[in-house]
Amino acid sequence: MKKFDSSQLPIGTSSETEKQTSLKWFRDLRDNIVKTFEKIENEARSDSILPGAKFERKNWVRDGGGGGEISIMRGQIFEKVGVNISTVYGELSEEFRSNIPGTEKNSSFWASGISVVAHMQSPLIPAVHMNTRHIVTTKRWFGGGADITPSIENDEQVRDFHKALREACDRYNPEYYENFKSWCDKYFYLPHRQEHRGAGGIFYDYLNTSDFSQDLNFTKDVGETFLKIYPEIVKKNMRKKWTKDQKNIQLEKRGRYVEFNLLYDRGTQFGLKTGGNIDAILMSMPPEVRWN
């Protein structure tokens, strides 16, 4: 498979500088998750003759135009995790133009990004989502968020992750997090089950304040707050013993994360539109879940 070449892109409304300081950022974000993720995986192998867990990486190449990376480690601590980055570009079909800002009368797109999603093997430790992207049609904007499922309920979990988002926004504009707590709570909704995917987070889109540095910065802070305070909630709990029957709460919660991401998920049925790698579409998928 011939590898895709991040440097051969289409220029839009934004410049080609622009562009390719996004898909550096999401690299560059990347490539600090994954080694922070496995540097936990060594920490708890410590006492251990075996070897921490390791990302496994995949490239993929778009047949429209693009590809992305998708990089996955299951281990002692984090049951799955996939990271994923893409750069994919092209014509949107008609069937979905009307789905994306900007392509009312030029199907012509352009999207980076980074995706993340962990589920632990501990049921102490709440899953968790974060992505952020930069896409350009006849407009530009970025996008993304970041939240927590917790299996079981933790208030200080829930209070320390939405602190260190609440800063992150603050830094920028002291009405974002408001604004932004309350799309994450409508958006990550399940209106079959009546009730919310979990326990919130931040969730922004079309953001064009005419700045493209201080978008930018901003989709870099969420991004590095993640990276902070993620890794912070699991150092607390993942030496914490677990009993059967919070695993299985933990099982039965996943149900619920794999029913939104199907039924109305925008990433997934974004990359399902757009011809995305199969694969990184379903990434965040659960390796083991329960009905009842």
The other form holds:
There are 2 protein chains.
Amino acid sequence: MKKFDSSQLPIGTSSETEKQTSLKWFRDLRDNIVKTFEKIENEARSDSILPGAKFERKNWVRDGGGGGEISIMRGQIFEKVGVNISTVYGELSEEFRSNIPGTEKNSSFWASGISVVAHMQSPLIPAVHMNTRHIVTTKRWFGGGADITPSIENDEQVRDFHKALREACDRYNPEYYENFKSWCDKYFYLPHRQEHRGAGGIFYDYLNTSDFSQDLNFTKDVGETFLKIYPEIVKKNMRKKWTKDQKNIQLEKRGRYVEFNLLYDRGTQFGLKTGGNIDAILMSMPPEVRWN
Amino acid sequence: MKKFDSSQLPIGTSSETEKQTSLKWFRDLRDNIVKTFEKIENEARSDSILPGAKFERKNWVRDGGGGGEISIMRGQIFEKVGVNISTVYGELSEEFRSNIPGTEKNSSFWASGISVVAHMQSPLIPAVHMNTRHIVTTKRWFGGGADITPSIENDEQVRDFHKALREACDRYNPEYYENFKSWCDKYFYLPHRQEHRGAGGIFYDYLNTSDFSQDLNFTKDVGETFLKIYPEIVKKNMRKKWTKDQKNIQLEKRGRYVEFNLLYDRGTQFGLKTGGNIDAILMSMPPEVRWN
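Same protein, the form predicted in complex with another copy of the chain this time rather than the form predicted alone?
Everything in the complex follows now, all chains and molecules, and the chain you saw is the first one.
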């Protein structure tokens, strides 16, 4: 898995039905995440007559084909959380074809996915990232993952998060968890600081077992697992008080997050340098950051 | 100037005396900047018996040859200001030789320079960047520049800053200012936002007129001009009150600064990806930043 050779990816362009199935799943998952996170904001204000924070939605259209929907909420628990879905298609530029399997002789592509990044008011609740996608060229695959970035060490949170992902992985392949965990550790790493971005999770790409349903189900499971475990971690910690020093640690930790996203993240670099939608690409930026 | 062809750079490795002259200049300029900025902090506290902020110094050594000195101050006027000097030398890696003139057949290089970045407490005072350097391979040249990034529009500041740089340029070559101003506008640009980083200034590179003294004098003049005009702008504005909205505009403007430095700045990218000194490279990061 770590020595992935994209030339070995089985050929298998997805049917329209498969594309529609994925697309609908990403939208449903978005709706469920939005509902769940808004519910948390409401619970946090149970002692107030004021309504809880709500997501705001913005749509964008891509020159060349497709577009997306950005949902952003700024609340009392979620300092800033973005949930993006997008479905884009068209022709890949010469420059990027060498990076994308299955485009050597045909530049057409289709891609649909969901991306979530949450930066929390409390430094005692880890930031989280979850993203899954379905890509179709003359080949087709799924990719994605989920990982947390705690500011203040908390073994229980890391254990619970990884345990949930391990269980999801194990339902499909006994090797997935170890492979995808290593991939995540390797990917979310800042070489210039010799630091991992956070406490990891899983990261996978070019997933094609030749069984579309199984690969889609695994991808759905990653989304559902995220939607179960992260709210649990939030609720368990959201009433704990934090200190100013802990908040400062979080603000500095966010600086590393920014460094990773702008210096190394393939999605960010790809999006920015190919004229993607700025608001969608930089949705992941923390609301407030410090460098010392 | 804009269509610079490095193959036309005259051959002329600098003598040891020339290197020592530059190196000493960068150190003297650093000392003067530090003294001047500390004096401003003292003036700002003239109504207090507490002493003003002072620069703290840190040294670093480079594996492979040379090193540098980082001076950082966090004050009431200068929220965070860094003044770095460094002199490094050795052999350039294969990977970077294609980018550096005069290393095609000989990988040796020597480089000395100064770099200043100031982020101000007041959103009514522009952030500033000044950097000059002397590079020696089988060719030799000077490079650098100075530019300001206002958060709140202020025509007077922009006019004064550019006027001072124009006068400095005009003392050497009537074409310098226009050329170096365009180069600056082109360099400090964020294509993904179609925005300039700030209000510009000058930027020059590969400067070698075959007259070492003249090129060094121009580089000195850029430093001295910065040291005269920027403190004037600071003093003229440092007692003005600002609003919370203005501060927020500044914090967001700093986000663009971070985006530029991590996504596009050649020095930052070069430094981080070749294992340079992290503290020195990221000295330019703003102390506090917001993304909306």
